[in-house]
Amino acid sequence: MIQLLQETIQIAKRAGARIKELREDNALTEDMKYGVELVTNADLISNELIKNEILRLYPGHQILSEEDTGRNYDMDKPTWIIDPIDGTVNYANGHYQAAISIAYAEGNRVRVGVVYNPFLDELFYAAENSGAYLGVQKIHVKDITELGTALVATGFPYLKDNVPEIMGRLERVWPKVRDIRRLGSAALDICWVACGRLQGYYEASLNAWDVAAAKLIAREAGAAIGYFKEPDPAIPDCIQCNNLIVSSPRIYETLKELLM
């Protein structure tokens, strides 16, 4: 694993510097996938330069991406779930939260995962049961004891037709947490508990590339992780995503109560 991972993190580091250039040349065309949500020509550029590198290292390999269409993969064989930009209405509004995500999955396990920030130069990796890393420094969650304490990231989808359900979560939780951050990424958020600057995140709406690779980030640097509701057991976990929390392990299961 330790190869591949090294050749994950060549991947995302190319790809997000092509997405940077895209952006610093004022080369970004916009359109609406489904009718709802943005896509830029640079989510089409790196999602095409992600998986021509892949394939030609590993051509029988499976691709499991945001930009394609067709999405019926057995994950017991190996699988590389991607998002070229994770973050696209950040990225395509000049905001620095948005990343390249790339995981690489075999027996329905994610094994390496990498985020990528290129505006903050900022590289998440790890391989499974080998640690969580920001740059060249092993990151840890931050250990709270108290929800009182804990600074808590969310999400929205991009279908605004269960507003009452989003609010009734967040009227619950933010009376009892530190604060409340709604940053845009969902793989950075994640990768910002392992790391500390968050204590918890979840979200309801959520696809497998947007947090494979950051869920085994977070859960080599020690944090919780789990579902507010039960999940459908006929989908690998390596593909799992809604309903997700991710949090330090002591405030986890107070979290999960609120969300429930």
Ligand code: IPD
Second form
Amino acid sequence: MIQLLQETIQIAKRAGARIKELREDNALTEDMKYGVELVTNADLISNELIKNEILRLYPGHQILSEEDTGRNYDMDKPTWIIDPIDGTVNYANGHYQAAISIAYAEGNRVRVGVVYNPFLDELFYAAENSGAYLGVQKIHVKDITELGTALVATGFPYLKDNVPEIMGRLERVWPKVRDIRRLGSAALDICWVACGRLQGYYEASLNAWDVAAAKLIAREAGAAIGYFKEPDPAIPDCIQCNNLIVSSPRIYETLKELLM
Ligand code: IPD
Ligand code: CA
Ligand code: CA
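Write the structure block of the form predicted in complex with the ligand for the protein whose form predicted on its own appears above.
Complete assembly follows, chain above in first position.
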């Protein structure tokens, strides 16, 4: 897996450099998907770059990407789970919290995860059972015991239905924690729990590509990971994503109770 990890890092860095360059050159165009989601030309360019590089190295592998959906997926096959830009709204508005997210899954488990923020030049990565890293530094969650000292991030869906349910959760959590953040990239939110910049993250509506790589990184960094609603047993664990909680282990149960 080490060679595959190195290859994935190189691909994420190339895609990261490309989306940074497109923004710096003022070469962005904007469009809408499904009537509610912003997508830029850079999302599609990054997707093509990543996909082509992977298929050149591994022609038989399956690709599950945000910008390339619509097939039936067989998670028993070697599969790459890709978000070509996580944090598109940040990206299109000139913010720095956006990343390339690439996970490699085999035998129904994510084996390698890479999340690269080209604007801060921060590379988070992990291979299964080998620890998690930010650059050359091994990372760990922050070991806290009191929910009241936790900085917790969350996210909101593009489709603005279910408002009372989402606000209800926020209303229960915010008074019990140090503060709440909405940083705009689920993949980076989870990596930030992994390296201790945040101590908790939760979000209801996600897709596998938002979180597959970051969940492995967080797990390898010692985070507790679970769901505040019973996950659908028909969905393989490696692409399970909705109602996700990632946190420092000793506040996990208290946070989960508030979210249920
Ligand atoms: C979104 C971001 C955001 C999260 C949304 C995701 P995108 O991904 O991760 O933080 O709240 O649920 O859809 O659209 O920027 O790739
Ligand atoms: Ca995303
Ligand atoms: Ca995306």
